[in-house]
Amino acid sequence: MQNKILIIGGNGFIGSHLIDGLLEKDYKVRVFDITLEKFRKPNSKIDYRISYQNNIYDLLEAMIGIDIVIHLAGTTVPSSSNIDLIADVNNNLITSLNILNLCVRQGIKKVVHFSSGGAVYGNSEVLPIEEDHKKNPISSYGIIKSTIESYVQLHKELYGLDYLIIRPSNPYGPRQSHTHAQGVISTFIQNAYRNEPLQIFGNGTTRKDYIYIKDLVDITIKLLEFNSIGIFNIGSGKGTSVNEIVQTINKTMNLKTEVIYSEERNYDVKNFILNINKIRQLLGFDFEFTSLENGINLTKEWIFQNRILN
């Protein structure tokens, strides 16, 4: 009998394609979010609850049946968690141990915290970077990530919650929006398609890792599967740069867009590349990437059919 599984947050970009997935192998999910999904109708076999993270009886009463919680909710990125750091605490680490607290009131059997594979480690001289690499962050976003991280494995100490910690890198794919300050590759694909200059922060040379979406997904739910404990990178293994991302783009689009090279962030990782020798040898199988080129082809065919640009 497949686990219940509770996704906390589980009607964003992540969350959307980890519910395809987990409801392709005949898991029963529940989705607690703010919202519906932004690009796709509710699906009459999901349970969802909307509300609140602050709303303490709407999440335990969401947990009810529950055993396995996915919690992906966040309301930063890294170039917006410095504008108010207090807020940043109180919206994402005191709603995350709260989420934590009701899991362990609730007898839930495992929470799976989805951190970050770049915001955590910060900027790393040692590439590809391994899962006990020094974790030493240049944002309150991925300070937040970190303490969580901690926080998490503080209860299984405490209380004996198990716990599967996914530091990704990049995501990218269909259904990945393109309004917020992040997302390099959706975004240069909407400006693409409106002719509009592609903006650049630095010279473009810095190379990080972008796994696409249904990777991510994958892998995932195989750690799932394997009934998995610890923490974990989940990425391509390689580095790709802002450039190379520009010229694949014009490439499968058949376009030759303007660039604007803007001064760089201090927020902004300068290059991460992820070691993903630990699932491979956990997971024992080699798993077949999807290349960066096919991943932006789809993510252009999903945007270009569903008509979002505006």
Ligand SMILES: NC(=O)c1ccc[n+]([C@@H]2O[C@H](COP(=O)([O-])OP(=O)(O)OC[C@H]3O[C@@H](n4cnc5c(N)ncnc54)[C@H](O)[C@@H]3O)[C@@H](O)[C@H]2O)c1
Second form
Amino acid sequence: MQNKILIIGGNGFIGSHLIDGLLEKDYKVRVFDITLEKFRKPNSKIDYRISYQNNIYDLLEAMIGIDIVIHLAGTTVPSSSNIDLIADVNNNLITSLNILNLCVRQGIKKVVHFSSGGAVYGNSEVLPIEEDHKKNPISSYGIIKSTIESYVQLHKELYGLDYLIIRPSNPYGPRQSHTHAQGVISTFIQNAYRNEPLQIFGNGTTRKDYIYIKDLVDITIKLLEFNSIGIFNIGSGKGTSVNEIVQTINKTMNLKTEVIYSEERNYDVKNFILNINKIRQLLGFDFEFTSLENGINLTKEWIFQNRILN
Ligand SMILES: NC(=O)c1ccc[n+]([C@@H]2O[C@H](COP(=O)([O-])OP(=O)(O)OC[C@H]3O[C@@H](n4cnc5c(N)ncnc54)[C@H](O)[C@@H]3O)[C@@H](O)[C@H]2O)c1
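Given the form predicted alone above, what does the protein look like in the form predicted together with this ligand?
Full complex below, order starting with the chain above.
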């Protein structure tokens, strides 16, 4: 019988795709979130629990009968995390510690923590970055992600709680919000449709790792199926510059967008490409990643079909 899974923060971008992948594999899925999904109607196969992750009683109840807890709820991104450090600790670190404690109390078999491939390593001189590279976060977001990782590992040491720590690169695709805060690809496609200039921080040449959302979700589910334990980078293993993203969007949409270059932001990691040998070995080397062109095309189609352009 398939494991029963609770996804905390499951109605956001990554969670909504994870739900699809898990339901396809016949997992029983319960979602704990403060809201329903933004872009789709509720799914009758999901057991929704609408509440805040700092409500310990509701969380405890949501964990009854659950085997695996996937933790996706987060209230900040690198750009917003430095505004109020204490709020960031309270809303993201303390809540995560509560979740870990409750997992132990409820006899959960495994916890899956979505950390960050960009934010925990910071600016690395060695590329691509392996999982055992030293951590050097440069934002409160990165410090908290990294600290939660340490607590996840401590819970394994102290209480035997198995874990998966996922360090995703930059996922993109349908249902990502286009708020400029996170998700340069979705934001730029949206800007391009509206005929607005694209804003690039820095000169657009630094290279980052982008992964199409379905690839991230498929690999995460494979890790669950293989009963993997430990820390895993999940990215494409390739570096793409923002200038290249603009070129690909222009080509895919047959446009010539205006670009405005602004000053670099100090919380942005400059170059990061993940070393994905660990997942490659596990998945087999024939795993096919979605190309940037295809991924941008699929994202563009979704934005257009859903007419979320206003
Ligand atoms: N999207 C990315 O680029 C990216 C990259 C690396 C890591 N991550 C991490 O993956 C996780 C999921 O990211 P996402 O892009 O799906 O984010 P998202 O903002 O789309 O989804 C987060 C969900 O958490 C819910 N949530 C927020 N506060 C909550 C609370 N107090 N109680 C209950 N639910 C709450 C939100 O309603 C939302 O549905 C986050 O931890 C994020 O830091 C994301």
